[in-house]
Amino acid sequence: MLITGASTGIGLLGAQLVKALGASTVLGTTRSPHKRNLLADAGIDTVIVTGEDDLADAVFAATGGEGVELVLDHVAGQMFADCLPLTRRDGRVVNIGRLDGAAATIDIDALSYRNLTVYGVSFGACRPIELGNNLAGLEPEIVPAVVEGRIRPVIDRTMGWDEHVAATARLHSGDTHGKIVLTIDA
């Protein structure tokens, strides 16, 4: 499988989740070459640095020319469109984030000739019943992986609420290695 924007906090969590669920090979993209070890530590088997590595060449090399079965896309924009021809026949593409914007121009042939299934997900806007079903689905396999430490939060740093402007700037800088936790004094 391929995770775009794998060095984001959600991408890092996604890598751990899919490994806990038994994914054999996980590829992940990042724009930052200095985040290679961060991704490897999260379970990414093949790190692709966009801007340095050719995405298609890297994906096909890692999958024996077949492409990936599943894409978890945190980037959207052109990256979403670029992932369609990298997905094997009957594969799935799930868009989760919009780091590069919400619009993409896709090649319909890349979608239909491969018989791909595309899902859009936004947990910030999901209905309560969907959220409840998603959380209930975590119990059998994910909760034990959390308890065992196979899934853990990746925290870049903890900052006080009064530092929220600096925290936002850090998030936008692309230098974070995981999530930023804001604390509130009593």
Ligand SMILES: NC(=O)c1ccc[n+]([C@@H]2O[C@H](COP(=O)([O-])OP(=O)(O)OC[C@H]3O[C@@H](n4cnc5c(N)ncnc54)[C@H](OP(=O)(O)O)[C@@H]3O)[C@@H](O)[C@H]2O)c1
Contents of the next structure:
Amino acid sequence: MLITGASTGIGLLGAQLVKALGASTVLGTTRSPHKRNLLADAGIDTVIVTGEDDLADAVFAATGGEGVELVLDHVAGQMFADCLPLTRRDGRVVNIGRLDGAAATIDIDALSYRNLTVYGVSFGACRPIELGNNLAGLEPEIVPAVVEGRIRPVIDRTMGWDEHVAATARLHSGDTHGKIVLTIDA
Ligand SMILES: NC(=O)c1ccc[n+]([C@@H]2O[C@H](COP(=O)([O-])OP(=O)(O)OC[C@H]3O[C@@H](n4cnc5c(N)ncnc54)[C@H](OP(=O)(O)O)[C@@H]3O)[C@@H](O)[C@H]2O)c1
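Next up, the form predicted in complex with the ligand, please; the one we just looked at was the form predicted on its own.
Every component of the complex follows; first up is the chain already shown.
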């Protein structure tokens, strides 16, 4: 499977999650060469640095020319469109983030000839029934993996509540390695 924007806080969690669910080969993208180790530590088998590596070449080399079964897309924009032809027949593409913009021009042939399924998700717009189903779905494999420490949040740093402006600036800088935790004094 392929995770675009795998260096994001949510992408790093996603990598650990799919590994816990048994994904055999996970590819992940970043724009930053110095984040290769960050992705490898999260369980990404093949790190693709967009701008240095060719995305299609890397995907087909790692999948014996077949393409991936599943895409978790945190980038959207042109990257979303580019992922469709890299997906094998009956594949699934889940759009999670829109870091590179919410608009994409896609090739409908890439969807239909592969019999692809595209999902959109937003926890902010999640209805209670979906949230319930999602939480129930975590129970058999994900909760034990969290308890056993196989899935851990990747924390860039912990900052005080009074540092929230600096924390926001750090998030915008693109230098974070995971999430920032803000602590609130009692
Ligand atoms: N659907 C949902 O329910 C849901 C839930 C949570 C978050 N999200 C979305 O998921 C995305 C990631 O959230 P996050 O908080 O985990 O992000 P984050 O940790 O703040 O990710 C920042 C990283 O994203 C990469 N990035 C930034 N702009 C980019 C661009 N234009 N193209 C490609 N990569 C870019 C950069 O990494 P590199 O330097 O490695 O490229 C940057 O370091 C966001 O769009 C967020 O809104 C959706």
